Amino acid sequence: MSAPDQILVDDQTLKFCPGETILDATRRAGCSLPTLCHDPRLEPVGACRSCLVEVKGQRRLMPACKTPASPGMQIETRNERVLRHQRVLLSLYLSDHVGDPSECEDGAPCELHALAKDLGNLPVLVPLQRKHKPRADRNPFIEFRSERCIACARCVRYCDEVEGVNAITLTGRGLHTTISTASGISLYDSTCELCGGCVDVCPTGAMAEKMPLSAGAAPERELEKVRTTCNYCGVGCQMDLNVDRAAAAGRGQVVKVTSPPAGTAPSDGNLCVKGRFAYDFIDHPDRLSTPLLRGADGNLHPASWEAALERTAAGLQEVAKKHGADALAFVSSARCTMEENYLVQKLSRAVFGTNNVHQCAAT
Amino acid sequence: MAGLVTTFGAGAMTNSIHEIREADFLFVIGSNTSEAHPIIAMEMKRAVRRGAKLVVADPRSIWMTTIADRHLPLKPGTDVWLLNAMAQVIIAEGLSDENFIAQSTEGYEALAERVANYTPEEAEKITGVAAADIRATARAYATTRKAGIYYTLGITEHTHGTDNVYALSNLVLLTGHLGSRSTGLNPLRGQNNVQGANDAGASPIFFPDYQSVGDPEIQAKYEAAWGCSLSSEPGLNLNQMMKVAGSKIRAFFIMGEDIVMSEPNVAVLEEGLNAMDFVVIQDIFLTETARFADVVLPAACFAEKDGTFTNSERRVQLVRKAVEPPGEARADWRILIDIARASGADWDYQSPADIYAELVHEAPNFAGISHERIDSEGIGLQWPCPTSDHPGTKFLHEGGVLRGKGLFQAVDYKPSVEIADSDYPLVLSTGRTLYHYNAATQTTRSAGLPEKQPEAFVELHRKDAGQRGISDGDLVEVLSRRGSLRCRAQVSRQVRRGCIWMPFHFADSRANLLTVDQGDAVTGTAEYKVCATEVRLLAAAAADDKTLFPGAFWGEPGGATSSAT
């Protein structure tokens, strides 16, 4: 074990980069372990302590996501002292949490229920039972239910350190500490962009997403989930569009829009808030739905298909012919696909003969 | 687009957005990042945070110039002369890459000799920011490696805006600052899609993959693989289309744009659109547009169809169908099928697949990507992607400028073509807020957005509106030559004196009424950042009826433009 690059855990010998922590070398081998306030996009703080390793030499346990792999370190993972620590840890969250894995399902999954789940045998401590005051906030998305908080700060540093802004932050001391704006003010009143970051990295659903919960729609599990490129501006944000297959008179809807996993290129499971929150677009009762033709009578009326695609044909033709195919001009769109824009651009040029084709987006 | 066709051969970001963390200069010109592109926006802070310096210029006090090491608050449409002064410090202080320069570029001497006289002295008369400001700057750009410029529509919606592209790609040139990780010149795009439908050929003058319409060869490739004749004439731009709407055009046919809110002056252009012969609108709601509309044609949204959508660091990324279309309404791609063949074409694509396959076929830059490949891989390719076994790219000339040799273009500043004067005093520009997009046919529609920002507002200095009286949410009329709007005002600290600023989404209070059409030489972009304008109080807020501020930014205390008050 004298390599300068390895470490030894489990037995395993894995190979770290400089700078590693514990926690990046394991991963990055497939190994699991578990933690709540880690999350790759953000500084370790080693709050939650649900990933303690014990480290060869080294009296205390070791927070992985925030110790350096060294050469030659020997780690256990899952020895009985680490597993010791594991259980009586998330029974002490759990104590101070909402009991019933399934009522936590309604939001996100929570991770806290499915660690104490994979590891069994967990040593049940009393409920804290804990008083919660429901906190209203007048801004429609983002919903904190403080029973479900464990208080791991992802949220808080997400608003800090991605999107910059520190709307939210940590209050209170010892068991009282939770989840804040500044004064309590609303969100809507806080320097909150609504990005939804701590939506997507509460480990436990206690930030939650408003509109779903109260739409009524399905819970999460239920829910297919369609990774898709949003539409709004030129990043081209990875996004999975959560979609209720029964809906909408079976046509599905989508009642939720979620992050890929961090490290998905190009945003890096970021969000902005017209990508996360701004999809009730696509089932608004305003969406045509059939096509228009203007009539006599100067106003637009249903028409078929076919009656419309005669008209469009003809109409163009017409002008064609009248005054030449440079009398046409096509608009495509920016916000269209490459395909359509293409077909757009052939339109123009193969059939209609022209080359009087753009969109507003050549600057 | 242009601009970098010409001087580096590639229209299109340089550099991958993943690379903007590890920069450690950045020179942030026109663009609004934390609204427009607030995912980039998060990149750029958390380079700062890394300890990378930033310098934002935009005549507005926004959120960025909070974390910036400086704000360099020009006069809107006065960047030739900024760029130009920081151009001329490099070569007056000898921080160019003279290596770089004599294998790489060329046009060298005429530019060294163009700039010579645009000291920052003089550009601090013109521009309004401090000479000292500028020479460090520009040294900072210039002995920085990894320094990235990144810009928006702030540099490209101008008569001039073309020649503010060159003006930044000179200083990319002077200082070699190209061709490796987070190192280059960087235009954002504002929509989903703008870098592919100009790949993908919705411009006049090119082809797919921008092979020029005028070029035989490439005309008698597209003739063979169509099986038809094509017209050798180079067509209309938007800018000019919009003008001879009426008149030279008789018929429309308009895809997904909204262009009595998107285009500017549109009195003028409404009046052309009234003596149209024809037009087809296909879009997903009725827009403002479909006034005009013969015959309207229902679509599908992004979530419910397939294709790809090219990001502003050229990667081409799927889009998946995840639910049926409302009643009848059909995808994009289906219903310009159906027009074709009622048009008597013999098309037959059976999937966006297909099409994207034939689109590549003739377009070597993108020929390696294909729908399959994109879905296999998980994970969007980028182009130059010439074969099935290329990785992409994620950064742009780094075996070389792709143009063969990066060519510097010398340019003299052109005032804009309507500045203020005594009748009209306030300088607008145009821009987008967080919370809206574009028309906001999409936005006003979703839940949530319209109740944290309900309707237009003009934001106005607190000098200029005590001069006239106005106090905030006041009801206010915004007049230019061309026409008149009513939104309620904003009492701001962002803008300077003498500017006001709007947001162009709201069709009840539409900037573009008040915004001159006149379009950049090049690429006939229409100068919506600049227009002479008077705001007037009509009415008083009553006290109760203060709204809530509606932006995503207050303006800093003490910032540039307070702080001149």
Contents of the next structure:
Amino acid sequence: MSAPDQILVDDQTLKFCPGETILDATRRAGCSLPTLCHDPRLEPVGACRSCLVEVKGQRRLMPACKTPASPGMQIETRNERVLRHQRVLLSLYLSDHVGDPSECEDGAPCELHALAKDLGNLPVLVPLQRKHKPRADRNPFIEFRSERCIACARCVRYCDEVEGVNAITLTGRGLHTTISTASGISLYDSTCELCGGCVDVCPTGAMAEKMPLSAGAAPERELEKVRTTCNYCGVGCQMDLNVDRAAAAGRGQVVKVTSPPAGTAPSDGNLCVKGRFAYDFIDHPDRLSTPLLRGADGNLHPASWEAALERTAAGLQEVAKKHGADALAFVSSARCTMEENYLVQKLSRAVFGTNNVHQCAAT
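Output the structure of the form predicted alone; the preceding block shows the form predicted in complex with the partner chain.
A single chain, with no partners or molecules, comes next.
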């Protein structure tokens, strides 16, 4: 290969950019390499060893996520040596993991079982006899299921490198290595912001939601994802509403919120605690589903939108006529879109002639 920016991967010539790793170059070209500890938002650590490849001239298999691509590099990702390593490695992981894929995927998809299924012909190892003690945490959103943890540290690194709060860490040694807060305290009492990023990056469902709706929902693979924009503030984070079409007597129900994959949306797959967990208002029984107008009897009665808007406009005009435009004030909802909030301030200033307009997310 004469070009200075090319590598040879499984007899396929690929271009790479300065600073890219083998994994970066292969994924950008559409090639698939297995990973369990990698996330494009995080510094690569090569902890899981599932992306090892054979590089010509190197005695050992090299981690694709940490090995920089260099001109003329010749790489094998699917030869017998690499496949043998992957099969043994995944078998070792599965020997200390929930064995039944359907039981393991009661929530988020398990990347470990998915890789094992794709690879096939794994050697069967005797399951590791290790007792996992449930660890209760009084926070209402996140739970840790140690029997599913593979100590890849994606959650710990996300908490450190993306959120910058260092709420969780790897504790213990050897067989007893696990995820915990530094002093074993509740996430409530730590620096945790309860953003749920640890749940999002976990490849095996060890970090999981314990919201009532998501706890009783169908597995995530069976849910319909609807992309939308979080309306809790003006940042515009993208989110996927996970809808269980069989829930709520067949009407469908939002049972969890997940974030898009990193790099596919302006928010880079990140959400705050409100965006990820404050979705139960959508189907709350107290939520109004139709306008209500107060009748002559003093009680509220269902009405059409046309009638409600006419009553509202008439009332606003009457106040402005009697007391002046500055007697009016407009407060828009934090759950409206930026476009809707723009129209509210335009209604206030251009139609009624007052600057008394407020929206809590715009302060």
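Here the structure is a predicted model, which means the values were calculated and not measured. Superpose the two forms; the largest set of C-alphas matching within 1.5 Å is the rigid core. Numbering follows the first chain given and starts at 1.
The two forms, fitted on the rigid core, differ between the two forms by less than 2 Å at the CA of Val124. Once the rigid core is used as the reference frame, the Cα position of Thr13 differs between the two forms by less than 2 Å.
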